[in-house]
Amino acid sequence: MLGHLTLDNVKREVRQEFAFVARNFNLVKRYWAWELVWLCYSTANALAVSFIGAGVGVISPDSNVNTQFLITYLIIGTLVWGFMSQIFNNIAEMIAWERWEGTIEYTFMAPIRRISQMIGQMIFAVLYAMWFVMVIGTAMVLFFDIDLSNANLGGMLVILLAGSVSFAGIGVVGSILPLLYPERGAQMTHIIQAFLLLVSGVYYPTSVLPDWLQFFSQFSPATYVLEGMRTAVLPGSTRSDNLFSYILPLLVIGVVMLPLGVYLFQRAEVYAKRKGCLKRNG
């Protein structure tokens, strides 16, 4: 195998993988109108759940909240889950784009590894998150008064990072749906992400939650992005010495999760070619 590992043969796979991202920047400038429209959207639903920490002093006057940390506890949790579930419904839903494009059967005969068309997926929609998150930051910069000067920002971006390889592998893992079912397994992706929506911890610490769906949290990459990033964030947190213990489950996880995510995929589509399961559908 090392034999066949040549300069050109690099070159090829690298390209190979940059063409999906380019293909789906494309999409996404065909698309426009719906990206501005979903991108609205989730500007408004972000300020609307950071407001609530701040009519928590309206309507408790009496409680002793900390208004500034809980609006700030809220933004972080917006902003990370935002960035992580874009993650994941660009690589869940890339076989629904392809079959609504009618690109779905060329794909898949193409001289291409998978795990090529994976790493370019995976390299948009970090790239695309990013842009996305950035947008609505700065809609969250204008309207509340956001002290980072404290904030360990290597850390966060690590935290990001490791994180991203998580969400990917999960996304991936996500994408048998819509490939298995064609009509409805794009809409199926969205039971997984909710599921993690509820045990991470995005609104609420995970203390909170009863002790069964606590033992699923553990298991939830998003819920130590989170925690991960209020600690290097939130005033009154250990910032630098606690962090690897945020990254460390992150990586573990990303390592199971990549490949193993990969590795179903591949055995799903072969068992989609033999079931006539790969259409246009739209």
Contents of the next structure:
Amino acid sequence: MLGHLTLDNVKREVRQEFAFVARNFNLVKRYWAWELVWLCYSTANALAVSFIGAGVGVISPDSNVNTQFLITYLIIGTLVWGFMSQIFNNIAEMIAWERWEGTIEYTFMAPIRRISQMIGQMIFAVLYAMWFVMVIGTAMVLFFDIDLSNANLGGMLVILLAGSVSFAGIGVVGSILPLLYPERGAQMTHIIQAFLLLVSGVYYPTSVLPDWLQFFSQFSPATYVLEGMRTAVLPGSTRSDNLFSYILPLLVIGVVMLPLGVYLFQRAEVYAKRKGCLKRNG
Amino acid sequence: MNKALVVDNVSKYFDGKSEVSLLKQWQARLTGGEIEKPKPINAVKDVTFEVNRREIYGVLGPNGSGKSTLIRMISTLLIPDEGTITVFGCDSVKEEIAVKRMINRVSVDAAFFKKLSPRENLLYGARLYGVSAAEADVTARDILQRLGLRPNSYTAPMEEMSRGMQQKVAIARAFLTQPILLLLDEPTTGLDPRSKREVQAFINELRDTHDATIVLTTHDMQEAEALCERIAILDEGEIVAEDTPDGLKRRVKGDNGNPPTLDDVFLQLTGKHLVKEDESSEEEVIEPVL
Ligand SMILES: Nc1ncnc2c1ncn2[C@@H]1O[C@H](COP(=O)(O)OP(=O)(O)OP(=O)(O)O)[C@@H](O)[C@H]1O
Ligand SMILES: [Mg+2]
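What would the structure be for the form predicted together with its partner chain, rather than the form predicted on its own?
Below, the chain from earlier opens the complete complex, with every other chain and molecule after it.
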């Protein structure tokens, strides 16, 4: 499908993928005021959640909580969720966004393979999520005493990258909804995100959930990223050797979801082009 | 290959909107009552035509006659329900990417990222086609200057530009990728008379110097006459006539004894269904005047 692997083809491929990266960063730049608002809001939100950790010992003084442990636990939750949800959002909303701007037909008319489009969006999503989490992380360091001396930084990075791939896959599946349902699709992707937040154990161990919700936890890549990260960072856990048990499911979900997502996306595109739901005015 | 575009017995249907509310539909479903199926809209009916290489081919027709639907099917944005479309020998459905490489389209609405500048929008568009940004930047400035766009607008957000100016950027976007089949869906709607002429001159030039083939829809009869070698008249999704502008004019009577114009062609050949509704014997109006 790639055609012959000539230098020209590779160049074209890279340009096409870069088109999305450059475009999206330009959008971030031009909508900078909204970006700022969104960053402030997310930072405040992350801090507020982490302060719960500091608050528990005060709310019930007799309880025997390890405040530092709890704070770190919550901070990992907010940062990891911030990272993952940015990746999901940026990919799942790519169609809704273009629909809103009105450019969807021009992107779909271009001679670009969907997989290249997805790779371009993914590269942007990961870079953007990193920047986003770095800003929030900096705020955290200013407010809380975070001890990473025992953390397995290499392991953290691998888990995060593996998690990115599987979240991107889920994002691609989510982006199909706005393609099929011009009016309600974007809302539906938010529901998916909310559900993932609930079942993945972002701020609590999944074991506190009712059984039927725990059932869904095992399918969410965020569950493994969060548990893996906590294992890598928090004291008292055994080190690197068992991180692989979190990385493996992430790779499996990623390897299944990404091609499946692109396949389903292409099916949805054909459907949209038959029914005329890309756009109709003019 | 001499045929740039072959449209062969193409039809397109859309689901109609139901008159009955969604709630009523569900009620009917639950109570086992009759569900009224909305009538499908037959937007394009069995359309067949061919466009030669380096030809400028016009498609005229009233609002809602299916012009944009036809253009969208050629641009691979809609899949025909019946028939086939071939662009320089490539099938628009089976060889989609190959067709996409050869075409570009300008639509009535200049669809851009509103906050991005023309430069950012155009480089995005060019990169999608594998054109390098450096190359596209030079060509884009060149085209926009020719079309009379002020240089400082090039890097300011699109939303600050007038509709006509945005339309010029849309035209530049299509020209940038050097399509050999260019689909222009009302490209000059909203442009002032001078800009219109500039664009028309540019379209002619593109055909002459770049060997492009052009399919053009317009509501401007003078434009059609000035540019098109052949014109198809679309009415209610059907081609009711196809000829050179002069050939079409020979088919109708002029107004008040004046020589017939394309306006007369348009008025007399289209909208028959409207006439039929009140007077059923109006069919006779169209008589070849030789
Ligand atoms: N995506 C769509 N979904 C449903 N109906 C559609 C869609 N696109 C077009 N139609 C219908 O098909 C018919 C033809 O529309 P089309 O836009 O092709 O007309 P047009 O000739 O371009 O009109 P205009 O001169 O106003 O641009 C209309 O009845 C329109 O409502
Ligand atoms: Mg139209």
